[in-house]
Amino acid sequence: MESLQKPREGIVEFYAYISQKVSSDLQVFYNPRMEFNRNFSVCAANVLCRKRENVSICDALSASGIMGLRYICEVENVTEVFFCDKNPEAINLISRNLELNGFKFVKNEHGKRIFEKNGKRAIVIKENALRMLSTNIFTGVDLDPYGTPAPFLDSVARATYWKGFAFITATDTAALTGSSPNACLRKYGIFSSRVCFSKELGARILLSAVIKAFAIHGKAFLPRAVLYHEHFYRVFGEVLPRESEITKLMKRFEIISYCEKCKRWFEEPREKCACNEKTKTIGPLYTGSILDKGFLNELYIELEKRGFEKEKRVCKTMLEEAEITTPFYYNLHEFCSALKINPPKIERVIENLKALGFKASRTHFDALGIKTNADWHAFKEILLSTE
């Protein structure tokens, strides 16, 4: 049974339609678990509207609008947000939650309701999101879908400011992570399998559609990060409108090999494996850079500064594999049992890799995987050594 309360997120205090069971079927879609989320939004639309001026950020989806509120309420330099939805009960609630925040209402403009406070605008506006996305264009794009980003892709890559920024969310892991290729292939174009690395995979498969997608329109997305976390995948990127930046990328696109057996790949099409099993192939996949130090060391201090406890160690993890450019991840037990050996203590493993030279870490995408440059045959002869 839902019921319509009051909580609060930041500083920012609104009326949301909550249940027991998260469920698509709520009068208003709004989903608590999301607030890590949203934490993590924030901190890093902070760090990239320092540099900007005059900022515009769509809500493309917006449902009870706290992830719009919170942008206009919480970030530097942002001056107006767009709030979008289709559902009427979602627009009467952005804009009661607007008024609740200090927001007064202005005016009805073209079927657009405006509130104002401090200089700051709220447009809220009952429209379907393609159609809003496709004849605008944002400073900033925010698309969090109840599912699969994959249909407003292109609108975003359109909407998004040759020179502005876009996060964007996914919650269809099955198809992202290998356990659905069929659905991976129907939504992103891209074939997947089970992998020992799929919480990456499936990173690297979203981010890859992403990339694309805005290369279609003449503009470089720049990934800064892509955030796993318990059910949802979100990508943070910049956007440039440099050819060179855009060749740049897609040059990093490859056909990834894997081998079940041996839990190897690589990064070229093969048949078979060295032990003769034969593979599976990947891709194409964005093989490139995921985790931009600088603007994670950027988003930690803000994290910080906010109190954002969870989400600054989960950026601290992040920040120790973006020293790391090598793709991908050893899942330790999965490794281990193609191997069969017993697993042993995942510190213990990455002390030896750094001990013998190599750069080692955790994986905020898998709490048993093991980031590292070493490659299959180092990394299996550590593993054997390790008592």
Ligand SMILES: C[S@@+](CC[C@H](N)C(=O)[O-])C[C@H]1O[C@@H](n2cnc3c(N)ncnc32)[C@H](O)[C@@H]1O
Contents of the next structure:
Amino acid sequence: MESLQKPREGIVEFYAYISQKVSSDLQVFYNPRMEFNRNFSVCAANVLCRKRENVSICDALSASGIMGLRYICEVENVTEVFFCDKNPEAINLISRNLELNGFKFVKNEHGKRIFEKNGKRAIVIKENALRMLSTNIFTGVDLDPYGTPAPFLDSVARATYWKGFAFITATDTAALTGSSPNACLRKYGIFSSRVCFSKELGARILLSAVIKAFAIHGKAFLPRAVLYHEHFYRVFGEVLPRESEITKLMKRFEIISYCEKCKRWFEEPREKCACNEKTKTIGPLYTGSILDKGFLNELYIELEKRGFEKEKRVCKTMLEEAEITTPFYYNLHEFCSALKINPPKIERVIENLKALGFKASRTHFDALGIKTNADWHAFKEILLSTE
Ligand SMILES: C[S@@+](CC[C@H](N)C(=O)[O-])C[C@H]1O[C@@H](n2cnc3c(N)ncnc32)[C@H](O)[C@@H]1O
Ligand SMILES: [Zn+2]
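Right, and the form predicted in complex with the ligand of this protein, after the form predicted on its own?
Let's see the whole complex now, leading with the same chain.
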């Protein structure tokens, strides 16, 4: 049973349908657990909007409008937010939520409801987001679909200003993390497989699709952060119109080979592993940088300023893993089970790697993941000698 309640997120109070079970059957969708994601997004937007003026943001799939409301109320330099949803109930709820937060209805114009408060404009429209995105340009686009963002990526790339930014969510984790390779191939055009670094693989598959969609429109999507939490991915990127940047990104696409038996990857196509086992082919996959230290440092300060403790802890781990540019990580338990040994403490392995001069860190993608620039042989040796 769902009921209309009045929760609060950040500085915004709003109406939302809340039920024990979150599903797309709600009159208007709202998932309280995604507050984590929205807190991150508000802070990321503050970092990116600080260096821009008169920012317009599009909350392309608004539902209750909570994300867009938080952008317009909590982000510096945002002067306009566009709310769009195809569900008429959502449009009514967004309007009500704007009024609850002091926005005054001004007029209806070409099917759009326009609201204003202190020189800020909120525009609410009931439309198919694909159509709306194809006829407008925004400084920033936020896309939060049910499941995969794939059908929207071309439209988002087109609608994002050439010096803007885009935040994109995906919740189709089975397709992204190698559990459903055929679904991944259909949606993202990428071969995948079960691997010991599945959570980072998912992030890179999603980013590969996003980078390609923007490249087609002559825009470089520069990843600033990828967040993986519970059941979702969220990519945060800045857009630049430079051909040289697009080429640089596209040159980081590679075919990867993976040996299930050794839990070993090769950043090249290879039929067989050194152990003679046939490898799995993954890709073409973006292998470049996915976490930007400069951006994460600023994000951390924003999270701290607002007292978002859980989010801050995740950001801290991201900052540590951003030091290691080598893609992927080893899952300690999977690697140890391949070696038929009991797993040592993760902290000890990281200490030992560092003591031998390697870079090593945990990763926010996986509580049992170790990211390191040590190669497979070195990692295996250190693991075998760690008590
Ligand atoms: C996951 S919800 C968005 C949640 C929201 N961003 C939040 O933070 O609570 C997805 C929304 O997209 C809307 N939607 C799905 N496909 C759409 C389309 N093609 N055009 C417009 N709205 C669409 C649904 O009605 C639903 O409200
Ligand atoms: Zn092997």
